[in-house]
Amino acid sequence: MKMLQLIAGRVSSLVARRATLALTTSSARMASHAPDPEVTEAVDMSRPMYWDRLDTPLPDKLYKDELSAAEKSLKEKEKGPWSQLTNEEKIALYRLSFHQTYAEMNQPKSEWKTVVGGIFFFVGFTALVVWWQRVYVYPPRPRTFDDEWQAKQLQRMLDMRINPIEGFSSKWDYEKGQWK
């Protein structure tokens, strides 16, 4: 009777684990094949892409591909003499081709703040773990580390005249009761 209970318990736990695995795997599989374009956007890495990089002054592709009507008319105006373009139009044409200027790319980034914050977080977490270990894991300090105990131990060693030729007993004046 007891043997049947053990076998039934093991079989039921095995069936429950398999069912849980099948349900979670199928739901994860369904989520990975969802038609939502925000989640599953595939990028074709074989086609030219736009990059703002200091070492590549002319990217393979322009910054904006799809142009509005105003931008298309500006591109047509670009084909004429540039002396007829205003500064704002020249800047707008530049922004159609490039996202950032060299000056904007050279501006200091604030990534160092994230790095320093991460370092402080992990140092703080480590300090918390060390404190927890001192309080809950390590045993209390032995009484032999106390200053009173060590003073008594030193006096006992002097009274026993431990190592009187080269040790610290040789540096004790027994007649005056002080260090030489």
Given for the second form:
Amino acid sequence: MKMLQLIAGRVSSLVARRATLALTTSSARMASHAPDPEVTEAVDMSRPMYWDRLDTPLPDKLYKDELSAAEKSLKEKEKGPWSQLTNEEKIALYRLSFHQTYAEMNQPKSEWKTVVGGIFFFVGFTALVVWWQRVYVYPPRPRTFDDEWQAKQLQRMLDMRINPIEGFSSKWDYEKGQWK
Amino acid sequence: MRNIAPVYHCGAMFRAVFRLSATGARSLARSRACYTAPLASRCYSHGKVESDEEFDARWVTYFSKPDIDAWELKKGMNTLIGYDLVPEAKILDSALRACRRLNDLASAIRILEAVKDKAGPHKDIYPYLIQELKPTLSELGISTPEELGIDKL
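Next block, the form predicted together with its partner chain, ref. the form predicted on its own:
To see the whole picture, the full complex is given below, headed by that same chain.
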């Protein structure tokens, strides 16, 4: 049950994210108008974007655009010898330019659980659909499937000597009246 | 575009490492032009095949441009990381010096991280590169990700 709630939560967040993206791309196209009050995050994809990717170490823009006064002074200090920077300052400079470190990017995630769970959920849902079809859509079962009919059919095939050399009837012992 | 062969541009040392892991005939034939290969090897095209030294020299020259700008550094690094190889120490040295000219310490650290990630399962490449780059790193005052502790979570 918790799994279903988890999946439902993730599915709804995925749907919400997709909807937001659809809304934001349209707002990006109308960039000259005032921001739409319904859209919270307008991502302008016509400008250089930042992203963390293992194969793109230096993205198109820095992570933090607006720097506070302290950060600006640190940037000034960066113009001098780097050996004068403390480790904390170096880490701070790194975090200004980048969001995640490579270690953080390489972190194992639990996304696969959502994917597998979603697969099982929808397969299960499909099973319900198939069952409903079986009950409400399929025509009545043909009488040729009844056991009595099948027995008579088998007897008829033996009487006709179907494939008597190597096939069906060759497996039947006609003298003893049983399968060989 | 050299996008076919496995990692071969790291000098003789790495060629030995990868010969162990790569498939036989191809590794023997790779570093020569195809007409001198003893076995039936893949001929890419009729163009001249760039040697490893030429490749390295080209990239060292690229990053050595005195007035290199931030965009060129980014483009160069992203392209270099896109190749199927771990860059030589001299290319990285040139790139780190370009970072110094641009007053960009964060990018210098990022480059070291990227190179470590690029080496993948070959855990001995990154320590070798750091050892080769040690003089440059101390000269420019660049700390490695390990020294800053950002290589862990």
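The term rigid core refers to the maximal set of C-alpha atoms that superpose within 1.5 Å between the two forms. Computed from a predicted model, the values in this text were never measured in an experiment. Positions refer to the first chain, counted from 1.
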By how many angstrom is the Cα of Trp112 displaced between the two forms when the rigid core is overlaid? 2.3
